[in-house]
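Given next, in structure tokens, is a single chain: the form predicted on its own.
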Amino acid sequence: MKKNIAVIGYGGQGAWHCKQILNSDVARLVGIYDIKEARCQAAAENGIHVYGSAQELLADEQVEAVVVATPNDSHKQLVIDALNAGKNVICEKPVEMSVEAFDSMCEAAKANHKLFTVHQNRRWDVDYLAIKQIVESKEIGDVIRIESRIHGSRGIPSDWRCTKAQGGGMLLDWGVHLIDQLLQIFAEEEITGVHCDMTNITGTEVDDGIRLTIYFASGKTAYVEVGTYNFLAMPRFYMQCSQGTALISDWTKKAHVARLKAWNEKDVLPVQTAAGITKTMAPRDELTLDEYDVERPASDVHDFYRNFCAALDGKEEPKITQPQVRRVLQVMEAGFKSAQERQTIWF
């Protein structure tokens, strides 16, 4: 039986959730509420029931779950109100701006015996899944370092995302996705430190770019870079492993892999550079290196909702758990502190 779900917030992401639920094989859209009359009118024109208030929505006994898709600073109270009203909750990312606030939300979920999860939808991105597949296959050995980048050239959006009080900025907007992805790959690794630099090229109130490194006890590293003033983008993913390298140039492309077959070559021919010759940087040949593309894995982002509804019935464990979300928040908190103090934050 389909689960009855209502959505609070009918902006870009809230409307996306509504479309997902309207086309769902596991969920049914009961209605929405938005504080803006124009958004409520837009929903009504699309044939969606509109509640008169958030309180009316939460009082509706047929609503089994609520999606909170509002600006970041409003998440905490709405989530706690929904949980206290006996609703299961999906919250948009970033769920909150501090670990302390998130912990209070988790406490409300526990007290009310309700499922509370976060919409980390980019775990279903095909480029990320391709890198994860290569890591898990060990076809190029054990991972040493992964670099994950998103580059654009239009600055930060001119809505609430450029306002500090509402949780704007790229660390909270895109950084949360890239950090979450990499921490899934490094799920068993102990974090020992975080270093973060932020840029303010297009504005001063919030960061419009970040460069963040996560250090692990094993010596492995994860690097996240978000830029909104990059007119030429660097590769989406670059991964060094013990037996090779993988690269994804952008999220529409296949992963390209170079797999080491043999370390030594009998005769390395030096190459000419502008100021001399070098053997160290001479390219390898097919005797020691295989190069190939990896097919893009299949993915269906609606599997998030399928998992959520199955978890409500006790048939599956939630794919996005509270400890996972908390770990991401810890890294982001350390990132803000690192950028402010201009030093690495050691755990």
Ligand code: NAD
Second form
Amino acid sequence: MKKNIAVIGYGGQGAWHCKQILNSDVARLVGIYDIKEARCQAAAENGIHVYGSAQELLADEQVEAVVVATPNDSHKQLVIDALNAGKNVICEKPVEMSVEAFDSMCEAAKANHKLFTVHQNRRWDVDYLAIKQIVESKEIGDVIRIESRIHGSRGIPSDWRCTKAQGGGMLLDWGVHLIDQLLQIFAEEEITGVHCDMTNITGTEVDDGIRLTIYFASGKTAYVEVGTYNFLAMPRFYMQCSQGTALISDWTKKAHVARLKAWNEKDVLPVQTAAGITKTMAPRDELTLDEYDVERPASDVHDFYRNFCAALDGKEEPKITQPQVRRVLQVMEAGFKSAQERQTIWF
Ligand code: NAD
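To test you: the structure above is the form predicted on its own. What is the structure of the form predicted together with nicotinamide-adenine-dinucleotide (NAD)?
Starting with the chain above, the whole complex follows.
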């Protein structure tokens, strides 16, 4: 039987959730609530039931789960109210701005015996899944470093994302996705430090870009870069492994892999540049290096709701767990501290 789900916040992302639920094979949309009259009207015009208040929505016994899709500063109270009303909850990312606030949400979930998860939907992005697949297959050996970048050129949207009090800025907006993805790949690694620089080129009160490194005890590193003032984008993923390199130029492209066949190369031809020659930086030949594209893995974003509903029935573990979300928040907290103090934060 389909699960009855209601959505709080019918903005860009709330409307996206409604669309997903309306097309879901496991969930049914029972209604929405938004504090803005115009958004309630827009939902009604789309044939969606509109509750008169959040309280009315939470008091409706047919609602089994609530999606919270409001600006970041309102997540904590809405999530705790929903859990205390006996609802299961999906909260939009970033779940909150601090580990402390997240812990209080988890306590409410525990006290009410309800499922509480976070919509880290970018775990279903094909570019990330391709990199994860290459790491897991070990086809180019053990991972050493992954660089994950997302570059845009339009600055921060000029809404609540520009304000600090509402949880704006790119570390919280896009950084959370990229950190979450990399911490899934480095799930077993112990984090020892975080270094983060923030940019503010467009003059808002929050960061419009970040450059964040996560150091692991093993010596491996994960690097995340978000930019909103990049008129030419760097590759989406660049990964160094013990037996090769993988690159994804942008999220519509396949992963390109160079696999080392033999370390030693005979008769390296020097490369001539304008000001000299180099053998060290000369390209390899096909006797020592294989190059190929990797097919894009299959992905279905509806699997998020399928997993959530199966977890409600106790048939699956939720894919996005509270300890995973907490680890991401720890890195983001350290990132803010690092940027403010202009130093690496060691754990
Ligand atoms: P938005 O401004 O488009 O919409 C937010 C809506 O929430 C507005 O309609 C506003 O009126 C409403 N609202 C504000 N406070 C409310 C309250 N207390 N009760 C009910 N409604 C309230 O913002 P958005 O882009 O939809 O972002 C919403 C959330 O979704 C944010 O946390 C954002 O980070 C997240 N988001 C996630 C993704 C993703 O891919 N996972 C993408 C975009 C946004």
